[in-house]
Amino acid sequence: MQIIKQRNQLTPLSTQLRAQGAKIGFVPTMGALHQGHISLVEASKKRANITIVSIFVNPTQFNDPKDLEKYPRPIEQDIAMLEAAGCDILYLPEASDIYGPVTQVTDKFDLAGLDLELEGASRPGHFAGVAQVVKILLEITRPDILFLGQKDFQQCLILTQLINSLKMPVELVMCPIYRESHGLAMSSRNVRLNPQIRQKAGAIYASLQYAAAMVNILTPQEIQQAATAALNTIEGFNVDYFLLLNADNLKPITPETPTNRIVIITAVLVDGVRLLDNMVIS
C-alpha cells in the first residue's frame, strides 16, 4: 500500500491511473477504523481496479472542540487494517494540504435543505463542512465511484445532491450497514461505551426491527412514539429523534405525500455517547 500525503503527488496520480484505463473507487474515512469502513474497501475492490481510502479528521464538521481533540487517532493500527484488507493507496493529508492556510467552511452548497434537519438540527453547520471536504477529497482523488455507508444515511442523500448539484462525474454507490453481533451499527464512537451498555445498545436495531414490522399495522406517528418510549425506558439512553421518513428527501409521511420507500431512522444518546442509525424499507 502506498502513502501519500500530498495532493500535488495524489491528483496526478490517480489522473495517470484513469488515463490507463483503471476504475478508481474512494473511501473517506476520519480514522479510527473497524470492520464496517472495512466492509467499504472491500466493496471497492470488487467494483475499481483501485482502491484509495483517505483518513482526515476534518475539523470543520465538529461543532465542539472538545469533540475534535478526543477523537481517537489510532494511526498505526489503521495502516495495519488498509494493508490487510488490501487497499492501493492511503491519502493521508494534513489540514493545510486540504485546505491551504485557513481551515475554514468558506463554499455555499445547495444541498436542497436536506442538511437542516436531523443532524443537522443537532450540529448546525456540520454538514457544511462534510459537504466542502468531501468535494475538495473527490476533486484531488478524482475517483469513478464513492463508497458511503449506510450508516449515516442523511450523509448519503446531501452528498448525492451536492455530486448532482455540481454535476461530478463520480457514482455514489451507499453500503449496507455493519453491525456487532447483537446488531449495534459499528461505529467508532462505540468505543466510548462500556461493554455492559454496549451490549444494551443493541436495542437501537431492535426498536428498527419493531417499527418496520409496524408499518402497515399501526400509523407513523404511533410507531415513532412506541419506539421512542421503549427506548427511553433504558437506563443511560435519551432518544434526540425516532422518525418515519421519505427516503427519498426525508419529509414527513402523511396520508398525502405517501411513498414506497421509508427510511426509519434515530439518533440516541447512550450514555452521552450519540448513535446513528437506520433501515430503509419498501
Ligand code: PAF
The other form holds:
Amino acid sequence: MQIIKQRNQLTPLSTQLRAQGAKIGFVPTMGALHQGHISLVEASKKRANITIVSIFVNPTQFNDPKDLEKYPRPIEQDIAMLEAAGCDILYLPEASDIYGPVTQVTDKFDLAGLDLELEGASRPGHFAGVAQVVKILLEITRPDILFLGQKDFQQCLILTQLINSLKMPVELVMCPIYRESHGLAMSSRNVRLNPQIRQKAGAIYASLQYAAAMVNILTPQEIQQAATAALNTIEGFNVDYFLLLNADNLKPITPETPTNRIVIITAVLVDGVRLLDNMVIS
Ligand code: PAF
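Return the structure block for the form predicted in complex with this ligand; the form predicted on its own was the one displayed.
Below: every chain and molecule of the assembly, starting with the one above.
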C-alpha cells in the first residue's frame, strides 16, 4: 500500500491511473477503522481496480472541540488493517493539504434543507463541514465511485445531493450497515462504551426491528413513541430522535404524503456517546 500525504502527488497519480483505464474506488474515513470500514474497502475492491482510502479527522465537522480532541486516532492499527484488506493507496493528509492555511468551510452548498434536520439540528454546521471536506477529497482523489456506509444515512443523502448539484462525475454507492454480533451498528465511537453498556446498546437495533415489524399495524407516531419510551427505560440511554421518515427526502410520512420507501432512523445518547442507526424498508 502506498501512503501519500500530499495532494500534489495523489491527484496526478489518480489522473494517470484513470487515463490508463483503471476504475478508481474511494472510501473517505476519519480513521479508527473497524470492520464496517473494511466492508467498504471490500466493496470497492469488487467494483474498482484501484482503491484509495483517506484518513482525515476533519475539524470543520465537529461542533464540540472536546469531541474532536477525544476522537480516537490509532493510526498504526489503521494502516495495518488497510494493508490486510488490500487497499492500494492511503491518503493521509495534514489539514493544510486539504484546506490551505485556514481550516474552515468556505463554500455555500445547496443541500436542499437535508442538513437542517436530525443530526443537523443537534450539530449545527456539521453537514456543511462534511460537504466541504468530501468535495475537496473528491477533487483530490478523482474517483469513479465513492463508497459510503448506510449507518450515516443522512450523510449519504446529503452527499448525493451535493454530487448532483455540483454535477460531479462520480457514482455514490451506499453500503449496508455492518453490525456487531448483538446488533449494534459498528462505529468508531463504540470503543468509548464500557463492555456492559456496549452489550445493552444492541437494543437500538432491536427497536428498529420492532418498528419495521409494526409498520403496517401502528401509525408512525405510535411506533416512534413506543420505541422511544422503551429505549429510554434502559439506564444510561437517552433518545434524541426515533423517527419514521420518507427515505428519499427525510420528510415526515403523513396520510397525505405516503411513501413506499421508509427509513426508520434514530440517534441515541448512550452514556453520553451519540450512536446512530437506521433501517430502510419498502
Ligand atoms: O463519515 C465519515 O467518517 C466522515 O463524515 C467523512 C465522510 C469521512 C467526512 O469527513
